[in-house]
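So this first bit is one chain, no partners, the form predicted alone, shown in structure tokens.
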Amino acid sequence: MRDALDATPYDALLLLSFGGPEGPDDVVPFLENVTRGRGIPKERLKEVGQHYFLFGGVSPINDQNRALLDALRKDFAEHGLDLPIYWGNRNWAPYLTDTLREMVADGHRRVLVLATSAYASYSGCRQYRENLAESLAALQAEGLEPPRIDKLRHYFNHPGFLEPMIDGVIASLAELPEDVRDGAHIAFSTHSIPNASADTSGPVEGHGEGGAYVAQHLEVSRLIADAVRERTGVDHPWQLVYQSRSGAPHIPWLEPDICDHLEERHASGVPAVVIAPIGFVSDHMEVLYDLDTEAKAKAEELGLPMRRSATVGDDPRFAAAVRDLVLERAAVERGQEVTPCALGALGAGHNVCPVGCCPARAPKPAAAGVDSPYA
């Protein structure tokens, strides 16, 4: 074991995720949590839940978070980083408030948060910060002193996040028939969000068409495509595409949709496609249904050879990246000079979300930001 690594002033790490049902009886209550306050009838939720029922009512995300927890704990232990790791979800057990209550009972006062979202957006960052503020307020209402919460910066361009995806694309290309492999296009896929949300993602100075959300995904796409070209000697055309759209049809969302893109690529004579789900840390329901089921069926209908590359998941390189991010942020908090690890032109993102970053439609308190009431 190496010499002990110093995470001071932090005394715990919290893995914060979305959550998902773990059986058929969980599906509708889970969706009620996700859509709370929107007045969606239960019968409509049952319709929406069909994606989950196709897989036995089980979302893979919880097991994948358990695997990531194991990978993080193994990496930390092997490298001498003595930092306990907890796990809490936004929409299903283990619930965030319960986990924070447990952390307070265990005596933790400075908590660092790893969210399972690598990019800037309301739903991928600000909403998690609002969830944290709600849970801290709940602890205060119970007479508990809430811990101080900080959130790790966005890690979309950390090499430990990128390298597993680069390898995944190369492996998927190798699985294609040899006669179509070199002509294959790469579709880098992420969750569609309303245009208005994308335009206001990230700090205010970057607001505009697509905002930080689109810029960061384009950067990751370019970095992966460049690495694939360097390592295979083949320059594969690529495009950023979107999936998993929901909401009212009259509201503009980011396009093109992955299935529309497959149709367009096929019509233009592209011989094969690799779909790389860069917007997702692991193979959860949006990947299993929207890509492995719907997009796969569309490709088969078109007679278009298609492979879907792996997400990062519990890859040891990602666990090492989280360790690096923890030590980086701890050093910053101790006042030390740090050179952040980030590839590409965008560089490392902010450590503390500024005012106006990824704003909500209706303003709510949010933790781990310049304007947090829990500094």
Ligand SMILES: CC1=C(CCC(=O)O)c2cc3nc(cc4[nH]c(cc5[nH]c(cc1n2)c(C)c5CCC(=O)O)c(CCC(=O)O)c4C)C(CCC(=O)O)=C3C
Second form
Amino acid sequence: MRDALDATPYDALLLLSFGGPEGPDDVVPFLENVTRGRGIPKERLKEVGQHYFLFGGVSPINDQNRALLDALRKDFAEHGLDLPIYWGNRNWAPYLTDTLREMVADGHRRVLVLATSAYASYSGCRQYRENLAESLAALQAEGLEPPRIDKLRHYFNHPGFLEPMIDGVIASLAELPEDVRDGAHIAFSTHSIPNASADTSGPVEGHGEGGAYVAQHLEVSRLIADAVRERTGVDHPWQLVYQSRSGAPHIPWLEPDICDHLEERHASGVPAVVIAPIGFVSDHMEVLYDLDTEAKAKAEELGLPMRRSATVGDDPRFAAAVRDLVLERAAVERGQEVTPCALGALGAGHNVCPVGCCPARAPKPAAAGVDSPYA
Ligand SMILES: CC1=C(CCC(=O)O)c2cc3nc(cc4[nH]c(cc5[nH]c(cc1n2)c(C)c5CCC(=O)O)c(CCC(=O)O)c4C)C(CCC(=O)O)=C3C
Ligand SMILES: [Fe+2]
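Got the form predicted alone; could you also share the form predicted together with this ligand?
So here's everything in the complex, that chain up top.
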């Protein structure tokens, strides 16, 4: 029998994700959740929802999280980590507050959170911490004792997050026609966000052009491109590019957009492109629509051979990385010396978001940080 792995003081893991609609009737209510407080008229939401209606109103994200849950539970059981795993979303069922209420009823007092976003940004980090604080306040208002919540560090440079994407890029290169393969360009793609949000992403000392958000994505791009060169012997040119921008057109968001980038690369004579969606944990709507539909159509219009590489999804190496991150954080909480697992030059990020990390436009309480109103 394997030695039992020790996650003390934690008694449960919570997978926290964005959530997505699971049928046509869900789309507008889901979008109302996502854009709450931004006063977007229902007609505009129906327009934004067109991407979802193209896929029958179903986002793949919830099923991808169900598959990730299965992979995590399988890995934990096979390695003797007896830690129950729950799942809650920001914008659709199972909602975070309902899941936390269930965790309290099951007697859990110390909860560790895995967000399905590997990087520092307001949308991918602090907004999840604000969701946690809102839910804890709701439980308190019901007379329940909220559990103590910590959040796992940004895992963009964990080998278990990188290895599946390195294999994915190599597999996509191999799918390209042989005569254009070695000259192929790699476009590392992530979610565009407002420049102002990027510049203030991560801890204050890293604020400045692009902030931690751009620095972390450049590091991931470099680590993948270097590994592809070492394993294939071919040095592919690459660039970090952005997708899925929204909001008012006059507000500057990170560029270049992936479709503009394909045009520009084609005009400069690049023979083929692999698009690597490093900004996302799974192939959800912003991959299926923005890349596999829009960017694919642009590449076909240009006559540019293009393949899109896989996200990590429920890869066993990512599940093993989560186990490693949980045990690492638990050991830190027990006061033990740990050597965090992280590749590249940036090193392992903070365990507790410092004051001023990924600040919101309008400050709101946020859990799992130095400035958390909860213990
Ligand atoms: C950084 C980032 C991530 C990655 C981190 C993470 O994974 O959390 C992410 C993920 C996602 N974004 C998603 C969908 C949407 N994002 C929107 C709007 C926005 N996202 C933003 C940023 C991000 N978003 C921003 C700055 C906005 C505009 C302002 C705002 O509203 O804060 C809108 C509203 C319509 C619109 O404005 O386009 C929708 C529908 C889905 C679900 C996909 C599915 O259903 O499969 C997922 C996983
Ligand atoms: Fe943060």
